[in-house]
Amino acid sequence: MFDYETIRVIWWVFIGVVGIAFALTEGFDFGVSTLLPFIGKTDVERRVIINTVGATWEGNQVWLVLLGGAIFAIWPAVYATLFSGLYVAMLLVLFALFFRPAGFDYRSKLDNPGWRNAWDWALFLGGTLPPVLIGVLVGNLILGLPFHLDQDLRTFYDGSFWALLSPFALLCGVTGLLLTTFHGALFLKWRSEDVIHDRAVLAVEFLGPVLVAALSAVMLWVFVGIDRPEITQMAGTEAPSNPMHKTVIGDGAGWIAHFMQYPWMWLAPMAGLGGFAMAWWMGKGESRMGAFLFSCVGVTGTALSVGFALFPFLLISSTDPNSSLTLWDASSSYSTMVLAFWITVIFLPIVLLYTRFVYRIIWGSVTEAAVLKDSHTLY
């Protein structure tokens, strides 16, 4: 059916696939918690405000959980990495995303101005924290995460939490939170109508530039001041799975070379600014569903970004070159990986068709006068 290298190139893109539909989803839902306490003026705008995600947010993390469990699959070696090496970042991720729940949930159960500001303040902080670690996060998979493997291949991590925090990366981090900012923005302007689309529309007008000129930063940093590691020599795409089976030089060709090696890869971080630019323009004006696709197309064109320029690395270790992983040599067994395969190709066009139809049942505009008829069942 497939072979070893076939299996892990469909793996590569299903993750790819997970995590963009997790950008995507929980992006917008990240982004009006981040906007809800300043263009929610009022208890009900923020009512109104909180049920524009309140029907799908539960849905759209379950990505998260789904991304989680694909990478301990199916790469156990980079999830033994980043969930050992990045443990006080994960919790403090985990932690953030505690709000959400609680902030939903008990928000309304207490008809007390200071208990709902603090709630709304919470869920202030689960969808701005989660975001900018993110990016940091992404930031240092370009830039490289310090750890090392042994002869028995155990992950030593060689740095700390505040090693993360780099210029470099607490751009990534900042750039991440306005995309998901912009993103949901873009989405409370499409499901809101009167003051709170208005100050929508404010926020995108904002928004757009920096957000595209930040993402510009980050590019161009790349580019032009990081050294991106080339492999030298390794087993092969087929070779059971062994990190130090390959030598790696920290500094290669560069990132452009990468580029230019597979021009149509140029498409990716075109379709990012492009994307985000056209949302921009369009979000603006009188557009509503266009504007949003765009930020879409923007948000997978960054993600396509970033997965295009780390291939076929899936770690970079920048204390050890030879200990970094990739897509050839951090797999599961060949086995493990066409079981899994066959389970996704069966269950992930139905959780797909459910959330389409999900969507579909709650869509419209969220409206003052519908919150404040169904005071029991919305937040």
Contents of the next structure:
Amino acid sequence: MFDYETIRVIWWVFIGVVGIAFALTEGFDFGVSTLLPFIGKTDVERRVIINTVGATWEGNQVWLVLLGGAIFAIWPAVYATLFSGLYVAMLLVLFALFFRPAGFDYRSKLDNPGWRNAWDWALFLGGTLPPVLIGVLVGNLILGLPFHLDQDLRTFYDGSFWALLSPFALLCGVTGLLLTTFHGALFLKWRSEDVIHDRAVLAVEFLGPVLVAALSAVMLWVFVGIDRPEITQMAGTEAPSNPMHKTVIGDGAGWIAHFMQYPWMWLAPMAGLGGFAMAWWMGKGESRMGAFLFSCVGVTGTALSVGFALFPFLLISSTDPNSSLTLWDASSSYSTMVLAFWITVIFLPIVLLYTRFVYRIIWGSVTEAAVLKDSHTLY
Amino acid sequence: MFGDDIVMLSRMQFGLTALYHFLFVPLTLGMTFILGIMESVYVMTGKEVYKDMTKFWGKLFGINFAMGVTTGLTLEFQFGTNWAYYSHYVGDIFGPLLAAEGWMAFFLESTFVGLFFFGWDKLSKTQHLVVTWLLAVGTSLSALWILIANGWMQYPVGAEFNYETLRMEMTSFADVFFNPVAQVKFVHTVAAGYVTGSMFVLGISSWYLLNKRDIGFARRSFSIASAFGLASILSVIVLGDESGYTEGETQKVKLAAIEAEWETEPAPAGFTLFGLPDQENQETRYAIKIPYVLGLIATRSISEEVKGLKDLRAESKQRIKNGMLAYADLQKLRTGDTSDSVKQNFAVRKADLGYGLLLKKYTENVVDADAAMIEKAADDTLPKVAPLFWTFRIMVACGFTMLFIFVMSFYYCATRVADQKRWLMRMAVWCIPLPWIAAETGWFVAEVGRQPWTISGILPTHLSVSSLSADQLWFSIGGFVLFYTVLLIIEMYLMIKYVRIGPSSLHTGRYCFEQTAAAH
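Moving on from the form predicted on its own, please list the structure of the form predicted together with the partner chain.
Now the full complex is given, and it begins with the chain already shown.
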């Protein structure tokens, strides 16, 4: 029904969709957790904030689990190289995520203020460290990672954790945190009233311009300051997946030339910057849903910019460019991709449908009165 | 090719984190069904007490569920972080199963769990009941996909090695899905989960009854747990997964090790009830045998024989030699000699390639292995017998003790005298840990019994690891020990606190502490 090349491109799109869904949904969950100790001054205020995401954060986090699972299934070599190479960074993300389920579920199960305050900071860490680390990770995807493959296709990492923290990658980490916090502030603004609503507007007002500036700086840096590798020879887009059958030079025509080759790709960075700018403009005023939707455009544009910039690379090797992994030579077999395609085509709409149902049921502003009324059942 | 310490540390970390994860999974599996049953009774009878039961046991379920989510994420990460070569080598088969679990099951349970807790006033009775059942179905479906993945590691069907991509690739999804080992494993494991939930509810309800508090609430919980528990424990025992142990070489080795059966016995084999396995001399001393029983359990027939370890080792040795030839063919293919004769030879021999890879532990080049190395590799195919022999018996003993408890509870419930049997209720309280002991020992048997393989007969454990340093592994193990210990203390503290408060924690005004408070 498809040829191998087509299904490889389809899956590049699908994994992009899952990644964007993760950034959009868990993005605001993270952001709300980051803002929690600052916007919530009293226990009830903090419970209001927690309960704006309390009923749905768990479903949102499945996008992350699925992103991992999909990469495992579709690009096994990428999964192997990324997770083992960035061992310490990945474990730090994991450890930070540990704080979330227990933080949400256990925090309000005891009345002790010390206990509750400790969990608030745990939730803060659980919502703040992952976007920083994922930002650093994305920065390193653009810079390239120091790894090589041997003749058995075993992957070896040639760098250290500290080497990941280059100035560019750190800027990406800060940008990642700004992005989730801004996105989360708009979500919180939408789902709260009175004092929390007002403080969320203040956060939006302050974070918007900083985010746009940081994102612009990242883009500028990429276009003028970083080399883009280029494939000079490869086995073909239909060939069996073996990353060792190509030649890659470390310093190609550059990122601008790559975007010029497919000018429609410029829409992505424009949507990223434009989306956030509009979200800021509307968000500091009355708009709730509109501002949040523009923030979604911003998140999507930003994520697409990364994907488009790297295409057809998935993981660039900075020390052995020939070992770089691309969607043409690091994918799983044709039949596995087709199988996974059908599973996705059937279940993606079902998942979206019931997720929408759940959001419709729980939707509405969370207020202090509601938290006090259901004090023993709410988070 | 890697230091033994890297392999040992990686195994230790995975084993510890997986066993830890499985402290929470079985309770989740069981509790969701029990919640579904309780709420169904509520919707059918309209009696408020069943709603309270759903909410209270739901609270305890929630404390447990949070830990299940936390520790499950670890396992998904670890395939990539710690078992990178494994991920590359079998990602084509293993990955889609995990992805399917995400799409079909994990989304379902995680999306509806929020509505279960927060949807009581926002949904109609029936709608909420449907949500609870979707949660239950989601958790069991989740187990289905994970156990198909695990079943494939025990008995890898529907896949073959591709020399162009240097990895295993799926050839038949139907074979992978309907893998007989996976199917029995699924039934056995989810039923064990249902037993865990039942034992938990039964034990805690007994404690309330012994203390003469919240009698109506506790008695109803007790009867639901005894009925559901009896059905579940019967499924676990009758559909025990020994029946899957006749498929595939490694499963046979596992079975022989569990039975400490060194020599092949004429059919039908006897079951060794007790004995002292002696690995060095390859014999089991002081064995007490029950005739016929093993043959019946394992082969479901009286005419098929159960192979002994010595014969299985001889078979493995032959496959190792054949695997060396397969590896030589692969070398030729890899260096560009893709003539038809090489391809044909490889196609015939590649089923034994994994056995050839066992030699990588002793010589990087495989093909130059000497006789002594082959003997060592053949020894490696036999797991340590005594730990398997004993853990299996602990699991079975736990199972039969629980069978006794559930039979008696069910019988006394049916005859309406359960309240008077204080010995039984005391026993139920003390036996709360049994399902966990059984589950953990069961996994120990299944996974340690598979060694030296991660994928039976395909990929040896020592080749599956990531290229890491011992420092990195100590960092992660240290982190897990720290976080998991703290989280376990917190979880147990909350669980015990809420068990002690009991249904009074719902603040309905109907339960014991609230009434004493009102009386004062």
